[in-house]
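Next up: a single chain in structure tokens, the form predicted alone.
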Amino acid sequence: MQKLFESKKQCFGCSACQNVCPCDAVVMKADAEGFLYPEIREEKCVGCGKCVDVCPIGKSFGSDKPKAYAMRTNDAKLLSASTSGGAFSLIAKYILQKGGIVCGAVFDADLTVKHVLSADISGMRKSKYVQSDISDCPKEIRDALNQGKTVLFSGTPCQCHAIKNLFPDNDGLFLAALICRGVLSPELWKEYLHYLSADSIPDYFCFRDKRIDNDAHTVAWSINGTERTNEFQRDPFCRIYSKELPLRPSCYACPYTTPLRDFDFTIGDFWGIKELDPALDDGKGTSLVLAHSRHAALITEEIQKSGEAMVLPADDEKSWMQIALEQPAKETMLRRFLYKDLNTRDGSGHCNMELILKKYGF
């Protein structure tokens, strides 16, 4: 039988072994700290070693130095939904305009991560930070592929390279991998969500909300009808995040914490626009744009001929790297605490949230 990995650090929970397996051999399951992780079922494994082969743990993935773009929207209720400067949104329009289908994350009805493939994307702008299941785009995006349609999936790098081994040198699918520092666990995201607002679900949860002019760094929810904002680095729960302390173990080991990478585009925050231009240093946003590929600089430029948006080029490195394409985040025996709270349950089967906040959240 397969065996698909030594340790969890070893896994990224892409279900990439579970959607190439013909055998129906693989499934996902959540482990004690909300994580999935794939199981062979021996009696249906005939070794073929599909899921093996899939899987992009060590697998090459570098490309050449990417092309890198300072990117903002002139659209300014655009501009307010996204995170930083609207760039997933815009390559989204050119991809639906030429007849395609994107695939991103979404908040859920019950406010769970999932990926779902659509034309609609106004629930996957914002920053999410829980890990998303994927598990079921794969079938969807391979019915798309076979009918000609274009397909952007836009994920983790970890979820882009399992999707880019399901479907290698596909012309039609086009990948945009966010700048990541780590994904928290879904568990721990539910039992934070059941602290906010007991047996109800809330109206809406967003970790960068731009009310103000702050770079997004304020964190909003609603829970029946009544709203609350915190600074994102004061809120104890988005604290916990920022200290590393929820993360997937994979993510202590990421190997795609350089801007060489093997897909179409990286997205993520543009935050050394300063030292690009001062005048766009106004808290409102600006995405990094790093183009990988051929087809990626030609919708680029296609963007910036549209005057939809404001494209800079970013020649010095200096003014865009940050850390989440240097070196993976640190992990500290804290966090093998914070599980062990996470998974200590009262008698209606739920943490002590509270204690966990004021113990790790401050």
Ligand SMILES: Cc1cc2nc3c(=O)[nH]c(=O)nc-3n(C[C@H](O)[C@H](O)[C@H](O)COP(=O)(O)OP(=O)(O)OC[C@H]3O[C@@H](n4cnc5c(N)ncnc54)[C@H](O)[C@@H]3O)c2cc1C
Contents of the next structure:
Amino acid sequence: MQKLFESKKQCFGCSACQNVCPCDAVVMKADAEGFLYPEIREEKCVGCGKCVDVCPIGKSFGSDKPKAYAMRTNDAKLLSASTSGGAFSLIAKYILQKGGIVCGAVFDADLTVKHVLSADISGMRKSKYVQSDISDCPKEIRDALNQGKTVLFSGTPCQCHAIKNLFPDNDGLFLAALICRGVLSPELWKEYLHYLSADSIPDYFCFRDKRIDNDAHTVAWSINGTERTNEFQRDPFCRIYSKELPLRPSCYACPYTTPLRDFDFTIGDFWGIKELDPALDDGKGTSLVLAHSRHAALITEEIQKSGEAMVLPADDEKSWMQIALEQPAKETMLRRFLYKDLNTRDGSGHCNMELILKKYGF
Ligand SMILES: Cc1cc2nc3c(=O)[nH]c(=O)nc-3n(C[C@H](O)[C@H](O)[C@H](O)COP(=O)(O)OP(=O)(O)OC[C@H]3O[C@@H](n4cnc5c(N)ncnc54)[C@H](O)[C@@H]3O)c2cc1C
Ligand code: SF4
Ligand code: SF4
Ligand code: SF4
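For comparison with the form predicted alone, would you give the structure of this protein in the form predicted together with the ligand?
All chains and molecules follow, beginning with the one already shown.
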């Protein structure tokens, strides 16, 4: 039987193996922590090896040194609706204007996070720090590419690598990979939502709200019409994330912590913008855009020419380098205890989230 990985730390949960299997032999199942992993149904497997070939584990993805830019949309509403400078929307708009379609992460009606393929990108905006399920998308991407459409896929680098391997050398596919520090367990998220509102789903949740100019370091949500906000670093749940406690195991061994990536774009927050242009250090957010491919550099030029955004070359690496492009998050002993607490359930089947927030979100 095929073996896809030696240790859970290797598997990204990208579901490329499931999508490529011609025999429907791979099922993605959540483990006790709530992260998806593939299981091969031996009775269906014919040993063709396609799942191993497509899997990004251990496959190279390096590129030459990218061209770096600071990017910010001139549209104040769009800037406010975006996490950093709106680079995702600017790139997506370019693709949509050429008749293409976009695949990105949205909150579903129950606030679970999943990727969808759509021409409506509004729900894709804003970072959701929970692992997104992309398993439904490859079939739709394949159909769109077969119809001759250009497809922009935007997601974590491991997801982009999976999509790249599923559609190798496809000129119609553009990949915009985020700078990524790690993702939260969908189960931890589900329990947190239950803690926020046991009887109903919150009306909305935003990890990176921009109602004040603090580089989107505000978390905001609403329950039955009542809005709440907190400073990201003071919010116990967001603190658990920013302390890198409960990430997917693969995030602690992430191979994508480098600016040398064989995608089209890398997009993230331009934290060092003060070094490049002090006037832009105004708390409104600026995107860092790394253009890895010739096409990406051309699209960036087009965005600059359109007058819709401010685009500045950022040749000095010191201005834009950040830890998430240098080394993976560090795992601590606390992670095991946190998941033990998550799996300790009361009579109603829920964990003691208040205890978890007190113990780990200080
Ligand atoms: C889990 C995660 C970790 C991140 N870590 C860093 C970091 O350490 N440093 C840094 O500079 N930037 C990080 N980012 C990226 C940053 O927060 C912004 O998403 C990025 O700058 C894009 O902002 P924008 O203004 O261009 O776009 P926005 O319009 O806000 O676009 C958001 C984009 O993120 C995608 N996205 C949102 N949630 C998810 C998800 N759960 N999984 C996959 N894709 C998703 C959407 O598809 C969309 O393309 C992270 C993002 C995520 C989702
Ligand atoms: S070896 Fe082939 S049939 Fe077996 S699980 Fe992998 S892709 Fe499916
Ligand atoms: S293809 Fe993705 S989900 Fe499947 S084993 Fe490899 S990393 Fe894990
Ligand atoms: S940190 Fe690395 S392994 Fe984890 S989700 Fe991001 S790209 Fe994937």
